[in-house]
Every structure is written in structure tokens, then in C-alpha cells.
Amino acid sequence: METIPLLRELSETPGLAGHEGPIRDLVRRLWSPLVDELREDGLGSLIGTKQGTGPEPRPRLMLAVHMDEIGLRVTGIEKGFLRVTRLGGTDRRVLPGAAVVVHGKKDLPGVVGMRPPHVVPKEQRKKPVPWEELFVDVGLSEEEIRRWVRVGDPISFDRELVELKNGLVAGKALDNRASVAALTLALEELSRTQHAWDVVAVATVQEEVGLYGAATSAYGVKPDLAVAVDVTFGRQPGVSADDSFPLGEGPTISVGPNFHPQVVGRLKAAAEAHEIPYHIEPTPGRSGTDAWAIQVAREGVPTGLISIPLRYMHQPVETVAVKDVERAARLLAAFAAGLEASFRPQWEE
């Protein structure tokens, strides 16, 4: 499977938090030939199981990536224009001039507009535009727009993936479609490798609004061990070097109270054995990822986290290095294949 075409298809397919249908259909198509069983849970997370070769009852390894994305939601219709608010952690500073798709009774292309600077009071021109002054224009009359759009309809960014120099790509929703790509590539690698544990790949929903899909899917899967894959802050101007990581030099492995020491140790050992470059990411508290919800599911799940460095988080031009996606995939596959049938994480006294 070629990485850039995979990233392109995943990035450009809509799948807003709570409205993941289109991206779920795509992931189902991608995963169907790579797993032995595929199902959807009550909240909409997609769960694919690839059976291991160890003796039954086999332990279960859950590999979790969230497939939802941030966007906008219609809050009102005013003289043929749509008033909007955020859906997830959308940053209103990047909205003016953005191309969008309104997902009403049919999809409608639109643009995010605001008053021209000539008519804005001088003291307000350097401030972010407040939500109540932003609107979406789809080019329809009041009567037409009320026929096709309702308050509450979601709106996604309309952005094609762009290939930059030096193996970088930029596009919307790479938080967390880059990780969906990594898990898909890992499943492809595992199809050529024996692994003792059952591997349960989960594309979770509603991470961007509360980690809900991770909590419910972890309860249903009841894994013996879990690894979540997400993105972390990539090195860029204005972001501290202590809080970010270079693109193209490998994924990160998180350490902290959210992560089981033996899972962390196994991830590091797998990376080193397969000569996969990585960085250690200290996470002293809440990780803010699916790992946070999975860790406390049922009676508790030993959990780890792999992250792909990403620039411009929660903007329509999120940027990652293709090599980091591929290295995260290799690390997932190597970690899964290296779990012995008898291994169970234990807390050391």
C-alpha cells in the first residue's frame, strides 16, 4: 500500500466528530482484507480483529486511533447566510477565507466569510474575528438554503492534501488520519507476520469532543494491553523545543502516569531492535488522547502511546513527514509481533 495515496484518501474524506460515517466506510474498506472480523460498536467505532497464533484463550492487544476530525456546526440561518460555531477544538483565527463543505440534506460547497477590513473599526482589525461575526456563504437564497440546511448540520473543511518538499505532506484532519494510515500499514505488515496475541484494531469516534469512542470500545474489547496512536506537536516557530519534536526523525513514545512502564519498555525495545528512530515524550499528567480513556476502562488496561509529530495542529494545513507515519506503522507491527503468548504486563514493586 502506497503511503501518500493512502494519506490523501484518508485526509480528504470527511468524518466530523459525531458524524463519522464517510470516514468509517473508507476505513472499513481498507481494513476488510486485513482482518478476520470487522464490526461496529454502539457508538460507531470500527473494530477489526486479526487472530493470533497462540493457544486459546489468547490475550488481546488493542491498537486505537481516532478517525474523527474537527470542523464547524450550523447555529443559525440569517438572510441566506449560515451562522456557525466550533465542532471540536476548531481555531477561529484560521477560518476567514476557508473553503468548506456544508453537510446538509445534500453536500454544499461554501466559504467562510466576514466583513471586509474597510468597514471594521480600526481597533478591532488586529483581533481574532468573534464567532458571531463569522458566516458561511453557499451562494443560495434564504428559501433555497432552508430547503437544504438545518441548524445543527456539520461543516467540514474542503482541502486537498498537498505534497511539500522533503517528504512532507499537508492537509486537513491529519490529526488523526496520519495515525489511521499508520495502523492500516501496520495491519498490512502483520498480514505477512505471525503474532501470538489477537490484534484488535479500533478506529474510534468522538475523540475530539471527549474521548468517548475510546472509552466505550475499550469497555467492549476488554483488552489485556493497549497502544493508542495519535499526533504530537511538531517543531515549528513559536513552539518551545521542550514541547515539540522534529519532523522526519521518528515517532515519539510517551512516558508518564498514563502509561504502563512495561508497555513503554517493550515499545522502546521493539524500536531499537528494528532500528526505528524515536523520541521519548514526557507526559506528566493527562495525555488528552484515547490512551487516557482506555487506561481506566473496566478494571484498568496497561496502556502505551505512540505519537506522530505534526505541525499546525487543528488547522486545515496540518503537516507531517511521510517517514514518521511509516515508522509508526513499523513500530506497531514489531511491537505486536514481539508479544509472547505468556506475556502479561505487571506492576513492579
Given for the second form:
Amino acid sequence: METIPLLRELSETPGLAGHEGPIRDLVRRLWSPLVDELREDGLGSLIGTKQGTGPEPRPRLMLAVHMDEIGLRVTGIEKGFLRVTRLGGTDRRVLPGAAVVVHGKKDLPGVVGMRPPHVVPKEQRKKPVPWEELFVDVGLSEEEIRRWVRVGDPISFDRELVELKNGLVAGKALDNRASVAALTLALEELSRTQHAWDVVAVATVQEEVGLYGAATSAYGVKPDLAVAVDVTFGRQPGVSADDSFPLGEGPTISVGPNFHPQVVGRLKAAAEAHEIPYHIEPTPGRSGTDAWAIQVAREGVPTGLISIPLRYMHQPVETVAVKDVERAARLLAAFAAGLEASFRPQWEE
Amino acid sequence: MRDLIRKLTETYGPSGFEDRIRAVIREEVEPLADEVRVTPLGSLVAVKKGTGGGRRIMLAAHMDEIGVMASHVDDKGFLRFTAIGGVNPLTCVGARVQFEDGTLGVIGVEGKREDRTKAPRLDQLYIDVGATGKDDCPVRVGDAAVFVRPFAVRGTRLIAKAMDDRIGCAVLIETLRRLEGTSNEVYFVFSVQEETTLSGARTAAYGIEPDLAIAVDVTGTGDTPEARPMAVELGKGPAVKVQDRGMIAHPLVRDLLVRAAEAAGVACQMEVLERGTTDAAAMQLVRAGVPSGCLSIPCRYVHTPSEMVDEGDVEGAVKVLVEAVR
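Moving on from the form predicted alone, kindly provide the form predicted together with the partner chain as a structure.
Time for the whole complex; same chain goes first.
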């Protein structure tokens, strides 16, 4: 698979938290040739199992990426305009001027506008536009729009993936479609490699609103070991060096209480053996990613986290380096292939 | 018990890095328990099998402690750090910390702070391990350290770092030593990651499926100068938790502990804690719910490197617990 077209398709396909239908269909289409079995769980996470070559009962490695994205939700219809609220961690400062798609009975293109600056009192112009002054305009009359749109309908950003210079791409929902791409590429690589463990790829739902898909899918999969892939803060102006990671220097491997030291050790060893550059990401508490919900499923799951550095998180111009996506994929595949049939994570003393 | 408390409090074990403290506790409980195992997240479980027909009881004391984690090494070898658990910047300046490999560091504060009458923020502090540059700095990003302070005794008061919750671990070990002749199956759990997420006790409880769970942890007091009002004092006996920020104790467990104190002839206090919570909050929500409560050791200066408890309260807690699970 070519990485940029894959990223483009994943980024541009809608799949808001709790409304993951379109992105799930796409991931199902991408994964079905790469896994032996594909199912959905009760919350809508997609679970693909690729059988290993080890003796039964085989241990299970869960590789988790969330496929949901942030956006907006309709809360009211007033004189033909849609009043909205955030769905996930959408920042209202990026809304004025945005192009969106309203997912009603049919998809309707829309825009988010605000009052012309000329009529806004000077003092108010310095502040972000409050939610109650933000509306989505799809161009329809009050009567017409009520035929197609109901309160509760989700709204996604409408943004084509842009190729920037130097191997960077920018678009919406690269949190976490960049990781969905990485896991897809890893599955492709694993279909050419032997692996002793069963590899269970999970595209989780509802991460952006509370890690719910990871919690329920980890309960159902009952993995012996898990690695989540998500995005982390990329280096950009205004973000300090100890809180961010440069684009193009490889993924990060997280260290801290959320992660089993042997999983961390093996991720580092796999990266070094395959000459994949990486940074260590110190994470002193819960990671805020699917890795946290998975770690505390049932009796607890030894867990690791790989992150792809990304600039402008939760804005429709999220930016990643294509080669970091490919490196995360290689790291996942190398880690999975390196798990020998007899290995089980242990605690050392 | 003093030697045990000294050994437990002086051992390294921040949340997520509990290998050393687990080894120390394992050595203590192995000769006393019928079975010892480690959960997938690293909690240590020592089982005392009963004579049969009784209940399955889980006792939990967390073995992790608060600490710091290196987040950045600058060109001169100074470390920036982030907190593991509730670290107060007020207690950091001039403190010494130790990494797992023994490397000692001193916490300094930036000289150019704007308002020096205010407490510094964590990001204005750094650790100096004596390195002259990045190359000879033995600490890497992601390494964790704990505060260093020797155990001390003043009268009946015991003072140490990590009394929260190694004193609970000591109470569990001593209870295991003294417990005999019960029909109940008792699980002594030394949990990981309480200070960050309560995840050790939560996942251990899932595996054990107890009928009843009791956390043993420290609580605050209201008996120091200009303290926040709180009706718990050092030296007035262990405290039976009624409520904290994370839970309301199950009335059956609360009353079980009060009756056990009466039966054992131990004075106890009732505790309402307005800040903080314990493993009990996580255990009570596991599976279909576990009736849970907490026996607390009153402790002054919680989350500083000089946590102080009273020896009589500790001894009382052991007696109450032995009686309660018998």
C-alpha cells in the first residue's frame, strides 16, 4: 500500500466519536484481506485477528488504534441555522471559517461563520467567538433544513489532505488516522512475516469522549499483552521542547506507570534492531490514551504505547511526517514478529 | 515492627517502578502465606487460606510511593522533571532524590522567578545530579526517583518518607503474621500505582473477586497548628473511614471495623476525609461491586518526605484488622 493515498483516504473519511460507521466500513475494507477473522464488538470497535504460528493455546497481542475523530453536534435549529456544540475536544477558536459536512438524513456541506469583524465591538474581537454566536450554515431555509437535519446529528470537518514540503501531510483527523494507517501497514508487513502470537488488531471507537471502545474491546479480546498507537505533541512554536517531539525523527515509546517495563524494553530493542529512530516519552501517570483503559481491563494487561508526533492537535490541519507513520508501522510489525511463542511478560525482582 | 517499617520506608518504589519494594515485601510474606503471586500489573498477592466455609476477604495496602520522573536533560546535565503522584513543589526545594540505580540528585529552583514570595511551580525546579554535561549525566528521560530521608523515631512518633503507604504494608504483613484459625480466605494485596491511578488494586480485585475488601492507608489529621479542621488526631487510635473524595465506605464494612475495634479493646476514630482517596474507591467498583471500606493510619505531613505516624495507632490497626478478618 502507498502511504500517502492511504493517509488521504483515512483522513478524509468521516467517523465522529459514537458515529464511526463510514470509517469502520473503510477500515473493514482495508483489513479484511490482511486478517483471518473480522468482527465488531457491542460498542462498534472493529476487531481483526491474524493467527500466529505458535502452539495452541496461543497468546494474544492486541494492537489498538482509535478510529473516531472529534467534530461538532447539532443542538438546535434556529431560522435555518444550526446551533452546535463540541463532540470530543474540538477547540472553538478554529471554527469560524471552517468548512464542514452535516451528517443528517443525507450529507450536507456547510460552513461556520461569524459576525463580520466590522460590527463586533473592539473589545470582543480579541476573544474567541463564544459557542452561542457560532452557527453552521448549509444554505437551506428553516422548513427545508428540518426535513434533513435533526438535533443530535454529527458534523465533521470537510478538509482534503494537503501534502506539505519535506514529507509532511496536513489534514483533519490525523489524530488518530495516522495510527490507523500505521497499523494497516503493519498488518500488511505481518502478512509477509511469521509471527508466533495471534495478532489482534483493534480499531477502537469513542476514544475522544472517554476511551470507551478500548475499555470494552480489551475486556472482550482478553489480551496477554497490548500496544496502543496514538499521536503525541509535535514540536511547534510555543510548545516547549520537554513537552513535544520533532516531526521526522521517528515515533515515541512511552515510559511510566501505565506501561509494563518489559513491553517498553522490547519495543526499544525492536526499534534498535531494525534501526528505527525513536524518542522516549516520559508519562508519569495515566497516558490519556487507549493504553490506559486497556491496562486496567479485567485483571490488568501489560501494555505499551507508541505515539506519532503531530502538530496542531485537535485542529483540522493536523500535521505528521509520512515517514514517522511508516516507522511506527515497521516498529509494530517488528515487535509483533519478535514475540516468541513461550514469552509472557513477567515482573522482575 | 520498627525494623520492618524502617526497611519498608527506606526502599525505592515510585508508582510504576515497584520491583524493589515488591522484592522486599515478598521476602517478608513468603514464609507466612500459603501462596504468593504477582498480578499482570505487578501487585503482590499473598494468600492465607482459611479452614473453609468462610468469606473471601481482600486487604489492600499500596506499595508505591510518590516521586518524580526526568522529562528533559539539558546541555549542562541538569534535569527537568514531572511529578509521579501528588508532589508539592513546596517540599521540593533543597530536597534530595534518588534514582533506581542509586544516583542521588538535589532539587534546585530557577533564580530568575518573577515573584519570589510565591511557591515555585514544578516547571521552575530542576534536579542536579552533579553532572557536568549531557554526556556524563547518568539519568535518562523517563527514569524515576524518590525522595530520600532516613527513618527516625521520636518517642512514640515514627517519621519517614513513603509512610504513605508503607505503614499500611507493615500493618498487612504484621496482620498476616498474627492471623490464625479463621474460616475466611484472606488475600493480602500489596498494590501498585495507587498514587497515580488506583489501577493496581482495581485489577487485583478483578482477579480475586472478593466478598469484601478493606484498604489500609494513611489519612490526614487536624491536630497541627492552623490545620484544616478534621476530627482525626495522631495517637488516638486507627481511624475507620466513613467517606472521602472517592467513596462512601460500605456501612457493613465500616461497622465491621468499629465492632472489631471494640472487641479488640482498641480506641478508634471515625474519619471523614475531604481531600484524597484510597484503593477502596477503586475496589468497590470492580465487577458487580465489592463492599469496601478503609482502615486508616492517622498521618501528619502526608506527601512530604517527613510523614509522621504514631506507633500506638499502628499497633492498634493491626489488632483491629486481625479481629475483623478472623
